[in-house]
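Below sits a lone chain in structure tokens, taken as the form predicted on its own.
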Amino acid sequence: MVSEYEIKKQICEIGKRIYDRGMVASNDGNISVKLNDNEFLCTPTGVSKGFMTPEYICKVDAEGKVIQANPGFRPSSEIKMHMRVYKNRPDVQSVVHAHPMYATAFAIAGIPLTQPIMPEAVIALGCVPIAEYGTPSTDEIPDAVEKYLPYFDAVLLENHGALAFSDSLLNAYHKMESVEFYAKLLYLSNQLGGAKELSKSQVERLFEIRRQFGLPGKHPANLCPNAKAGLPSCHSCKGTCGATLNADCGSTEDLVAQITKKVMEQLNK
């Protein structure tokens, strides 16, 4: 079993790493484990994620409170938001925030990342849509990201920066790196005169493949509301699938008639 002394290193070698990569700049971003179902560690506040040790790493409880913690060092003021993730999703076991560049453009430009543009993108993101902008530090951007969390892995937050959450902090991280990688290569493609999209029937079976591979995480391609009533998934609705109450998904009476309307054309096939 890995020590909290080995975590907290884990940690700081993953600051390092999307402080180096320009994924944050002077005291930006925040990273959180989860050690059990009351016990956290987590970055501290205004401190850069590339330069710290683990003496930095404090350690909280369930509703973000010290557990402990060096003196002169204390939580991030964005432990809320992780303790939203951790409560609504079981299976993650840390979350990773932080500004890269290309994703928190697009964060700022308004545009959730949704074009099925590239196979491994498909698979391990599906699509990346935007939480609504909240205050730092409040329960804002805790309540607009948690309606998205049973469908996505990672989320854009609206003029702020991206969110990434795994079953493990490796795969917290490689999820916001492929979420800024995805971001990049979007961007470049719309310079060159616009990408060249996967065809539904392209994205379908790599959504099968990701199905055969068990992958964990949540993903549109067994769990978008849409896609189980027949109606255009994720990268067709522009991410909007992640909220169950909206104009493309309908109220949950609608779904739940779109749902039995195609049940029933499928029986009487």
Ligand code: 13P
Contents of the next structure:
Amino acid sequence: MVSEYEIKKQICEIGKRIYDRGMVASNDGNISVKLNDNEFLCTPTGVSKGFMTPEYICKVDAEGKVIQANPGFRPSSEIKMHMRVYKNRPDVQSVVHAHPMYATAFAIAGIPLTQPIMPEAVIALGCVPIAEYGTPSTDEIPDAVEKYLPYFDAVLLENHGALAFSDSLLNAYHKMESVEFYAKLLYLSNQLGGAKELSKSQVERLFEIRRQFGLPGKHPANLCPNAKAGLPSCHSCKGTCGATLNADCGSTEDLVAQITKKVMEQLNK
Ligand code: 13P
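Target state, the form predicted together with this ligand; input state, the form predicted on its own:
So here's everything in the complex, that chain up top.
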């Protein structure tokens, strides 16, 4: 079993990565890891995540209250946001919050990442919605994020940044990297005259690969409420899929294809 000290070292290593890769500026961003149902490690508030040592890392309970912190260190001001993820997603072992340049630019422009432009992003993320703006450190961000948690492994935070979570610290960090890479490619390809999207059948094949590989986490391909209702999911819903079925999801073309399929099924009975 990996010791608590070793996990603290890993958090510092990931903090250095997000800082060195320009995913955070100054003292921004925060990271947490679940040890068990009532013990979590998290980065302290107000320090650069690029220069942490294990002594910086705080331990909190499921409410975000301090269990242990060295003098001069307090848990991240965003700990409530992390705790809301763990509460709603028992499969999640780690949460990473950062302000990567391109993903944050999309979050500021109010544009969710919904264009299917490359296989890896479609398989790893599906699409990335934007949770409505909330004041940092209050319950507003956790409340805004909550409805997306059952269906996504990453969300953009409006006018703020990005949040990614997964079954390990490294995977949560990789999700964040994937979000930023996807956002950057989307931005650049649109600058080059417009991203050429993968077709619906190409996207469906990628979703199928994801299912076959049994990849962990949540993905709108098989969990979006629209998908459950037989509506086209993910890359046609403009990122507005939430906890409730969104009647606007799906292009007219998609819906016509879906209705035609159902009619044909009835006729062939
Ligand atoms: P903390 O230093 O309190 O974790 O906050 C950083 C941040 O990015 C807030 O959004």
